[in-house]
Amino acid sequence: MEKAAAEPSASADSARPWQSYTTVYTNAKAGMDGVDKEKVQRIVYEMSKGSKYFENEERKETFIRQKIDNMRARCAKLSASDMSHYQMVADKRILELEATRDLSRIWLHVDMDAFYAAVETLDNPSLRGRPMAVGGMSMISTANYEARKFGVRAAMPGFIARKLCPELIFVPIDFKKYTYYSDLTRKVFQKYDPNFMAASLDEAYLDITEVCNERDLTSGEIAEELRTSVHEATGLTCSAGVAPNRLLAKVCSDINKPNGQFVLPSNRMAVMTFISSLPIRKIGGIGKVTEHILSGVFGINTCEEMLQKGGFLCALFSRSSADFFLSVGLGVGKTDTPQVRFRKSISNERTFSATDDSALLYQKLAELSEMLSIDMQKEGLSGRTLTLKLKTASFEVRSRAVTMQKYICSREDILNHALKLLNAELPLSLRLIGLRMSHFNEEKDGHLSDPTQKTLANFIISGDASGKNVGEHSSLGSDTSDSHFMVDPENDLSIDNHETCHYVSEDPLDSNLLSDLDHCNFNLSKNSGKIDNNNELPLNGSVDKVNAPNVVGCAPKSYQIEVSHLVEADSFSFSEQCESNRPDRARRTNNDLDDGVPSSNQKEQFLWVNDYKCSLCGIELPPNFVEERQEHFDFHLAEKLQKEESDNSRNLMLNQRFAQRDHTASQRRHKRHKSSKKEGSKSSQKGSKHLPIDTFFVKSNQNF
C-alpha cells in the first residue's frame, strides 16, 4: 500500500514527496499565519512515514484521488446542452436562495481563546508565555498561541508536536476544570440571549437583536461588553464575530483572534464583498476532503467561485449539497432561532497511546462510564442503547451496540454492559475508546416512555384492545409480534366463489410450529355460509390473531373446511376441528418428550435474528449477554402465557355468545314455524279467496 501510494508522489516531485502528502496539520488556524507550512509538512511526513497512521492517511488520500478522478471524468462527459440545463437550474436556485436572505437579525458568535490551554495557564501562571499543549505524546487537544507559532495545533500527535517545538510543555487533560469554566461563561451568555446555542464547551451563538434594540447599543458595543463580562467572570479572554447570520458570524469570530472582534454590517453589499475573496476552508462544514474535491475538480478556492461554477455543482452534487455551496457563495445562512430539540444521545471518548493492556483498557472504560453516568444524571436521563466505539492501533474504527430492556444511567450498569461489549473484541490493540448512550426515556412530550408499551400503530394494524375490527381487520390480541393471518393482495384470487388465504407462523416461542414453518391455506365457500365480521371465532394454540376479513382459522394444505360446517356446529369450536384434522397432531402429542421437540435453548436461539436482534421487539443483545438474553426470553414467554390465558377467557366468552346467539335464532325459527302453520291452515280455509302464487308471477311478468 505504501509503495503504491508513494509512486504518484515520486512522479509529482521526487525531491519533495511531502508536498503531495496532505494532512490537517498544515492548514491555517488562528495564530498560525506566519508558520512555515512546507517545513511543518515535511516534518509531519518524515515523522509519520512507515507508521500505521501514515498507512491510514495514504488510504484516505488514495480514496480522495479516486473520487476526484471519477468526478473529473463525469465533468468531461457533460455536453453543452447538459451544461446549459444545469446552469439554468443553478440560476433558478440562486434566485430562490437570494429571496431567503434575512438581514434583520444580528447574530454573535463567541469563541474562547485556546480554551483548554488558557484554563491551565490560569490555574498555573508559570505556563504563561511558554509553548504549551493540553494532551500527551499520543494526541493533543489544544495548544496555546506560543506553540502555534511552531505549527503545533489540536488533533496532532504529541511526538510530532515535540519535533516541531522541542521546548513544548505537555499538560494532562482535566475536563472537570474545563466544564466549570464553561458553566461560568454560559451564565454570562444567558444575560444577552436566554436561548443561546452552545456549540461546544468553548463557543456559542447568540441572537443579540433584541438586546441591541432594547438598550439602543450597536452590535459592536454589545460584543465588547460581553467579552469584558466573560473576562471579569472567568479571567479568560474570548473573541467575537457579529454578522447577519450564524454562518458568517462564526467566520468573523476567527478574524481578530485572540481577544478581538469583527463586525460585518447587515447589508447585502458588505456581505457580498466580504464573501468574495474568502477561502472556502474558512466556512464551517467544508473540511479537508471537500476542499480538495472542490479545488481539484472545479478549481474552486474562494466562496465567490461557488456561484461562478454553480452549473457544475448542480450537475455533480445532490440537491442539498449544491444548495449549501450556493448559499455559501451568496453568504446566506440561518437566522431563525432553532427549536428546542431533545437530546438524542450523550457520548464521550478518549484517545491514548496504542496498547493491548487489558487492565489499562478496563480503567479507561471505567472512567468513560463514570463520565457518561454523570452527564446523564445531570440532565435526568436514562437510556437503553449503549454503543461502544473502538479505534484500533491501525486506525480501524469499530462500533458495537447493545439495547437493554430496561433504562439505565448508573455507572455500574453502564460499565457492566460496556465490559461485555469490550471483552467480546479482546484481545486487541486500541488507541481510542468511546461510549455513547441513546434511546432515552424522555419523549418529545416530556413524559417517560415505557419500552414494553404498545404504540397506537399496533392497535391500528392489529385491532383495538376490545378485539373489535379496526380498519376491516379483526384481532384477538394486541401483540403484533405474535403469529397472525396475512392476505396477499396479489394472491387473493376469487375462483368459483371461493377465497384462498395463507397463514404463516412467526412466533418463535411456539414449539409446535418450530418444525413446521410451511405455508398452509384453506378455502372458504361463499355459498355455504355467512360469517359476521363483528364476531370473532375462538382460536387456540399459537394462532392468536385474525387480520383478514372473514378469515377464521387455518387447516393443513390438503384439508378444506366449509364455512357451513362451522356455522352449524354449535358445540364444536373451529380451533378444535382444525386441530383434529392435523395428521401430525397425534404424533406430536406422543412425542412431546422426544428429542425431536425443540428445547428451551433451541427456542431461545430461534428468537434472535442474526444471533443478535430480538425478532419480536427489536432489542439488540449480543450472544455474550447470556443472562440478559435468558431474562429477555423469559419475559416474552411470560407475556405469551399471560396472553394465552387471556385468550382462553375470551374464547370462553365468545363460545357463550355464540351459544346464546344460536339459542335465540332457534327460538325465532320455532316462532316463525308456528306462525307459518297457522297461516297455512287459514289459507286452506279461505283458498277460494286467494290467487295461486304461480298466477301472481305470471301476471307480474306480463307487466314487464
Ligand code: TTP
The other form holds:
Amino acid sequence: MEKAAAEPSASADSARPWQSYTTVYTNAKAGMDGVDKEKVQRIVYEMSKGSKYFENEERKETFIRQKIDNMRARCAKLSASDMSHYQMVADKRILELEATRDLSRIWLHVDMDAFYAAVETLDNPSLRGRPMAVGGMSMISTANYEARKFGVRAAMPGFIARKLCPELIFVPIDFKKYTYYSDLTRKVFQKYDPNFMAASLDEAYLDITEVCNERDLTSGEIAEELRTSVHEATGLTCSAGVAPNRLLAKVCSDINKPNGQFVLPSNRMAVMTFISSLPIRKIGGIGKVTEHILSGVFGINTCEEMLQKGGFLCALFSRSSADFFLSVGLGVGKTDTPQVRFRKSISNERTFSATDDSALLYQKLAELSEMLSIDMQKEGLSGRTLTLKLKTASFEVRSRAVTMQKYICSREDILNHALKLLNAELPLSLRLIGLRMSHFNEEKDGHLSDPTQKTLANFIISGDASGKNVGEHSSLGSDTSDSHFMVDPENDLSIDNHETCHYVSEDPLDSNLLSDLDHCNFNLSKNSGKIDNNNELPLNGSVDKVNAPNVVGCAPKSYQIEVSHLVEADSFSFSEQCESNRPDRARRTNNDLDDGVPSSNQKEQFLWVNDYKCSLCGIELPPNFVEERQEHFDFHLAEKLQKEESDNSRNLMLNQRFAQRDHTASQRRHKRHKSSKKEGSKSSQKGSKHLPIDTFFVKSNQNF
Ligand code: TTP
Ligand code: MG
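Take the protein just shown as the form predicted alone and give its structure as the form predicted in complex with thymidine-5'-triphosphate (TTP).
What follows is the entire complex, opening with the chain shown before.
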C-alpha cells in the first residue's frame, strides 16, 4: 500500500537558520536558475530577522509545521481498511476525471517578458543590459533578467534587492505606460482569438484551435507568428506556451522565458510524460503553503505523485481539493471559454479611532450599507454573499460572511444582514469596518444566472452531477445554498473587453480549491443559516445567541472559530482551534480528516480596491499574483504592528513623563519644563512619524 511521507530528517541545520526561511521572494522566477539560492535566503533572513514581518513569517511557518504534524498523525491513524476505502475512492475519481480529459482544443498562454522593466527600457535604452528594477525601496514590481541573476525579483522589498545587487537601478512605476503597451499587445491577441482571456496586463490565454485549422498552421507556427507580431507592434518580447488546456499552457509559457516558447502536444502520452516530473510548485495556484503541506505530509513533490498518493489525498482533503490535486496529476485542466465578464465583488470600508461604542459602530455600519447599496445600484447589481470585515483595536483582522438565498441590494437588507454579523462579534473595540458584496446576479448569455446551476467546470472539479456537497448543503434548509461550491471560473474571468484585470484569472479555481474554500464555506453556510433563522437577534446578541438554534454538532464557539477560519486561516490566529472544533467533522463521511490549506486570497481581499489596487499604498497587483498579494498584505500588517508599537512606546514615554512631572516640586518646574519640551519633541517626532515600509526589517530593539 502507498505510504505517506517519511518522517522528516533531523531538524534543519541550526547553524544555517535561513535555510528554512522562505518567502515569496526567495522563490525563483524565470531567469533565476543559476542564482545562489542559499545566499539570497541568508541575506533576506539577516535583513528581516527580528522585525515584525519576520515574526509574522515565523508564526506562519510554525503553523504550517503544526499542520503538517497533525496531518501526518492523521495519516498514521488510518487503518488498512480505511486506506483501501480511500484508495477505491481515489481510483474512481481518477477514472472520472480522466473521462473529462479534453484534447480537442489548443490553448496558448502568452506572457510578456519582464514586462514593466522592458517597457521602461524601451523608454530609456540606456537601461539595456544593466540590472534594473521597477518600484522603490519598499517593494519592487519586477526586475529585468540582468537583475534576476542576483536573486532580485518581483515582490521583493527594494532595500533587500539593493543589498543583493548594489548596482541595481530603480525606476518608478508608471502604469499609464504599461497599460498603453498592454493595449497594443491585446490588439495582436485579438487577431488570433477574438475571445482571448486577459489574465493581467501582461498575460493572456488564447484558444488558437480555430486559427490553426483555418490557416493550416501548427500551434508552434502560430505561437512564433504571434510573438513576432507582438514584437513588431510594441518592441517588446514575450514568451508563449501551447498545451491542450489553460493550466498546462501557463506552465509551458514559463519554460523558455524570456523570448521563447514551448509546445506540449495534444496527446495523453505527451501530457502524462510532461506532468510526471513537473514540480508541483509550477502549477498555478500551488504556492508555498500547499507545496510544504503536500511535500511534508505525503512526500508529494511532482505532479505525478499526486496520483500515487491519491488515497491519502482523498482521505485528508475535501472532495473538491482532492479532485483538483488529482486533476493536476492527470494534467487535466479547463478548456472552455467563458462568455461573459463578471464583476466579482464590490466593497467599501471605514477606518476610525478604535472604539467599542456599539452605537457608533452601528452608525458606521449603516453608512457603509448605504454606500454599498448605492454602489451596487449604480451598476445594477444584486448580490448573495455579504462579508463583514473588522479590524480590532489590536489590529486583528476578522471577516465574517453570510450567503443568502435571495439576491439583495437595498440598504435595509444589507444592513440587516451586516448587523447580524457584527452583533455576533460584539462587544469588541474596533478601528475598521468594511462590507463586501459578492456572488452577483449578472446576466449570463441573456439569462439571469441560476445560483443553483452546476457548471461543467464545477462538475469536473467538484464531482458528479448529484454532487455530495450540493446535497449536503441544501439539505440544511438554511438561508444558504450552494454558492461556495459553485466556484465558477466564468464569474472570475476578464474576457469581454480585455481592458483590465480586475478579475481573478489564470484558472482561479485552482487557488480557490487549494484553500479548501468550499469546505470552509460549507461550515460557514450552515452557521450563517442559523443566523438567519434567528431573525429576532437582539442588537447586542452574542455569538452564543446567534447559535442558539441547534445544528448537530455545532457548539457556539465553533461558529466563531469556523467563520474565522474562512478568512483567517492564513493569518494563523485561529487555525489550531479550527483543527479541533470543526463542527462538521462528525457529519462528514469520506473527508472527515480534511485539512484546509490556508487561503491567501481570502484574508486580504479587502486590501484590494476593485480586486486590483492596494488601498493602502496604491500598488497594483492583479488577483492572479496570489502569493505576492499575500506577501504584500503581510507587509502592511507588519507596518501597522510596527507603528502600533511605536505609538505605544511613545505613549509610555509620555505617560512616564507626565507622572514624573506631577511628582516634582514647583521650584524645579522651569528646569523640568525645558527638558520635557526637548524630550517631548524628540519622542513625538519618533512616535508620530509614519514609518516607511522598510522599517519592519530593522530589528525592533534598534527602533525604539
Ligand atoms: P510577471 O509576468 O509575473 O513578471 P514579468 O513580466 O515582469 O517577468 P516574466 O514574465 O518575464 O517572468 O508580471 C507581469 C508584471 O506584473 C510585472 O512586470 C510587474 C507586475 N507585477 C507586480 O507589480 N508585482 C508582482 O509581484 C509581480 C509578480 C508582477
Ligand atoms: Mg510577464
